[in-house]
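Here you get one chain, nothing else, as structure tokens; it is the form predicted on its own.
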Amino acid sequence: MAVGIFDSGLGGLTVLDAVAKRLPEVPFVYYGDNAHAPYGVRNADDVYDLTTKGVQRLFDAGCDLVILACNTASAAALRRMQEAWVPEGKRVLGVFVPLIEALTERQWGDNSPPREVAVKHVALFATPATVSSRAFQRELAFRAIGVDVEAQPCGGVVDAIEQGDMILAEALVRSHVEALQRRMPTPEAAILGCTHYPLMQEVFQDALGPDVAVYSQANLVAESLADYLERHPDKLGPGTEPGFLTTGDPARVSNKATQFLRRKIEFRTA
């Protein structure tokens, strides 16, 4: 029954927390590629190679379905993986689509042509690699027309969060919001395009102001996954044991993860 959750580091734990609460009967196996984090400054080929290696490890752990909880991996590697790498009987899904469907008020699986939507000006905050991939804009264009997206690469935020320096993370978030507002003074919605950023959602909201709708991914992905598994129960893999895998130092990563989720987490070597 196991489902895999892949991330470059600790950010995907926000998604894991939400999906585990939504689907308590499903065992989740989490893989953090902490030895190579962050992905946001890597090139597309490097991200692809690291992501396929991690996803294969989750397949080996009995997960037939893997969620890429890393936006950079979803942006830079997912399409290539789906077209040329994912084995028959396995499935890899990204975290962009549930977010875009919520933004455009489309139901999960609605494949009708793109149409005009209420929101016309959208701010995207993401890692440099996610921004340069333009994957968000590409996926949005499949579903909506007439939407202006201004993307802000948020260098340094993931590192600060992973290091536990929330004062620096807040300062960086406010600086990135100011930079974006110089180009788009009045966005109607803001997309937090990194799974680390929900930890800073209140800071983003405060910096953007109360009139901007801020979208983050964890709960949206959880609802989409629940819907997907209801329609595709065959994608629950044979694995039965939940767990946490890391390419980094298990003791160090466990300590950081425990602080991250405020509950005890124990990683083992992937």
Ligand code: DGL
Second form
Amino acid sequence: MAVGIFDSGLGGLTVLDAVAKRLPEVPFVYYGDNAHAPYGVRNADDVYDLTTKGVQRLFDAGCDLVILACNTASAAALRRMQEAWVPEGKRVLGVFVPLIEALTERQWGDNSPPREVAVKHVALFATPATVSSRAFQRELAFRAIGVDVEAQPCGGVVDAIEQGDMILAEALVRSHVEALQRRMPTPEAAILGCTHYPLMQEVFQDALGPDVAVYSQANLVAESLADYLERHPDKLGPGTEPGFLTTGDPARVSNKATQFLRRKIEFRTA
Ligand code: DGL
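Okay, that one was the form predicted on its own. Can I see the form predicted in complex with this ligand too?
The complete assembly is shown below, putting the previous chain first.
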């Protein structure tokens, strides 16, 4: 009954942590493509090739459902995968939709026409690839009208986190927030549109100020997944073993993951 969680590296652990707490009976298999992170500076074909390879590995580990806990892969590869690659009986879901549903106060599966919502000025922080895909704005436009989105490509942040250089990551976050505020001085809400960024959530909140509501994906995705599995229990795959797989150096990745999640995590080679 395993479910797969995919990310380019360590960021998806923020989602893994939340889904494992919400669904403690489900064995989750995590795949971090640390050898190829960051994805945010790669082109769409590259992201597609790496993502399909990782997701295939999770199917092979007994997962019938895989969550792309990576906005960059969700933005650059998911639609193409769903249209032409995902095999019969398997399912791959992204992480944008639960976030947008929360922002637009919608219930899962509410397909009514787009309508006005409370928030009008939204700051989006994401990787350069996610920002240039405009996938977030596209999904938002299906559900809401009159929302002004200002997107900031946060170059360097994922790389700094993957390297464990949190001082650099903090300095970069502050400078990206400043850059965004020059274009949108008073956003009402900020979206952390990369699963690595919750690891810097306090810095984002501090730089944005207490009046800005900061949305991050982990808990929202966990709720959506619980709801999805209740309606599709057949999507719990045959795998029974939880685990952590990486394309990077397992010792180094385990170390960082243990530091981030504050519990012992052991990765093995994917
Ligand atoms: N965590 C991925 C995301 O949500 C990071 C992407 C990257 O590797 O640049 O976009």
